[in-house]
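Listed next as structure tokens is one chain, alone, in the form predicted alone.
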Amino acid sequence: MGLTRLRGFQDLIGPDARAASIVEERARAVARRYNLSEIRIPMMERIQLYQHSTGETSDIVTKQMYVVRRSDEGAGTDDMVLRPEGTPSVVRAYIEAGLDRRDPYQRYYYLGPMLRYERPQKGRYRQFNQFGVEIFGRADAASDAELMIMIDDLTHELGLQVRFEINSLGCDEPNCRPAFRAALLEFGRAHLKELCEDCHQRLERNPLRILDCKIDGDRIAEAAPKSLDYLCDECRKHFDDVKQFLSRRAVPFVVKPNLVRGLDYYTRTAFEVVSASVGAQSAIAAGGRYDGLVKELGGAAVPGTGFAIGIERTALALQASESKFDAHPRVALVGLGDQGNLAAMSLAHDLRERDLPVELLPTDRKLKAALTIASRMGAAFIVIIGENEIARGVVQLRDLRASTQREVAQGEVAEAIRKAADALPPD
């Protein structure tokens, strides 16, 4: 039996890897424009970090974490886990560095793999990459809206059509979120027979989790009390301000009153970003406000808000779109004969310095075979140079999409390729 990859894990090869890289590159570029600082967090954390943040009743903590134990120890409070999400680690690092008290206002982004033991399907894997943003020290609605506008900027650059689904979960004042929780608890007790076994366990500890049920969540949420009906005046104004900011920037959104997200730390704004291009797993990004999380993890009472984008899901949407992302055409270069090979190597270097992706083709193939390789690699052009061309200071430039060929002076190859590429229709 041959060695194969583990279930729920994937290899990204060729176009799949390229699509993921494009999403990551564009995300980093957007982060720079929004003046975010990078933070790099460890792959492994103490299990208590997620129990106290993500929530002991959440699916992530109860079902999906990869627990790491030393071979000489049994289960215990020192268990470690492979990180299932990024926000708790960023908050922990922020507190551990003393920034919550010394310099609370901070803006970070991170990028890297997460691991959850989930049921694998298209768009959902046990190892996946996230680009995330966390902003500390701002409690205003403009900060919530800025995050969604940032995602909107990124998806526009990627050519993706998305919709934002937003809700407000309220705050911890007595007549806001606690009143909503009490109403959900009463509803859950009255409909106990309609809830799954997991929800029976969750109901008394955290009634909000019944709205996030993977089995009956949508049906239950339609009939259950809505958080928007329990908002205090301050939370209602905060949510109205978020909607106004989004409308001003023409960010497409709908209010989804049953959206609670699967994490316990959210307060006030919560949102998901949905694409129709990735099938059942349509959410490519999600986030919200978590004003109590820093204090819950031992820090000062600093407000926070953030989001995470699934790189692989966004890459799937990208591949399903009609957008074109290679800003520069690919060029294949073949040298004929010893002198032609030397000249081709030098010319390849010159073209790469001009930001053209160039691949030198094998020297042991005939020209017809080289053309086949060039087409297979997706090259738009093939440059041919042999002893005859060297003597005359030219190359043969073949346009593979237009099926034309002409001589071009060696010093004018890059410009000729760019002009020819601009004249061609998109793929």
Given for the second form:
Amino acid sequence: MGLTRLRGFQDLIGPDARAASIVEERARAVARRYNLSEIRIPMMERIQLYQHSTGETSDIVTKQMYVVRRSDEGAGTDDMVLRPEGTPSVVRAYIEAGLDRRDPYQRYYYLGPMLRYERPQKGRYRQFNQFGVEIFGRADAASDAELMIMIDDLTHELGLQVRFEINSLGCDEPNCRPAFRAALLEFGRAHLKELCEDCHQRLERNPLRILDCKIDGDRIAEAAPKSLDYLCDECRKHFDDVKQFLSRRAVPFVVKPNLVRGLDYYTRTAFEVVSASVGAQSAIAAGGRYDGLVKELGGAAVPGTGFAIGIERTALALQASESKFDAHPRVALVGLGDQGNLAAMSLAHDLRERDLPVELLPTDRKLKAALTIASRMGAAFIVIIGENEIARGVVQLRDLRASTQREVAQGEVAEAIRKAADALPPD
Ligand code: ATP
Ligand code: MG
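Show the form predicted in complex with adenosine-5'-triphosphate, please, the one above being the form predicted alone.
The next block holds the full complex; its first chain is the one shown before.
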């Protein structure tokens, strides 16, 4: 047995890990500006949570969940699941804390790994991270639009080009959904021969699922009745308002009447965010409104709306884009001789206090060896300090991108590096 990683699981090393954490850092920063509070949810939940929310007929519940068993138990105990998505846990936690009745208006974000048994490919893994937002207690179109505007802000900051695809699935009860479901059921029964084996089952249990069949969903959705044609007056107004808010903020969107999400709980607004810079797995985020979910999970009738961004897919888009994502120039510091080493240690500390990433290089070897390490680590600057420099209160500052070297007073190194870094185009 080779001790290799499991299929569909990743080791992110160096720049790959950095790209992922830049997406996470920026997402947290944007969340702060939208006054969202953080929620940390467990890695495991009871299986029933997903059956009642994500849905008995969803792909996640029927074939993608990792069911966990303790090492002292026999097979067949199937009540714990490694979380495949965040929304059900957030809703459960919100209800469990009594907030749905006491203080229903809440805005949360979460960040962390999700597990799904997927067919692995680029941008599709069995463990991936999501940054998600959930807003409770707001039924208005502005709150849906604000989520999309927030994603637009984040992708802008990351320098990514994206497009929003939006649709309205109508309300669950009593207006749009029953008529739409009936129309779909009728359509499906009339086109049974064109549906795959699985869809024969799905049709009777939840006809919406035939629209996102992985085998032939696109073609079926094209021919099938559209939810937009079944919207009641309020749902139509809600959708028009969402579009107006987006237009006002110049968020690029297209209406996709075929868009249904793979999860059962969506009502009204549903959307996906598609990036121009990633290949086949181009959806970097998705979300929508879920006005019935809190009640479905045993809470009060509180509306909700939310989304989740895939961190790894967004990081891939970032790496494929032109955008310069590491703003700080890296600095290598070399001390020559015992005194030089001591001085270099202090100088490194000063520069780090000024937020520069500094690596102190080993000096047990020749200067040339240190320079090789510096260029391998991608340093933009090398600072050299020896006894001669100490005596004169200076350092040698070598700018590797401009290929220049000059003397700088010890107290002015940070400033000189910042200035030189700003003057050069990003690498
Ligand atoms: P897809 O249609 O690509 O399977 P989904 O509809 O299952 O996506 P959601 O559950 O809504 O996706 O998750 C939101 C985002 O999380 C996706 O847009 C994507 O960026 C990311 N994501 C979902 N599944 C994976 C995965 N297996 N690997 C990596 N990222 C994923
Ligand atoms: Mg999926």
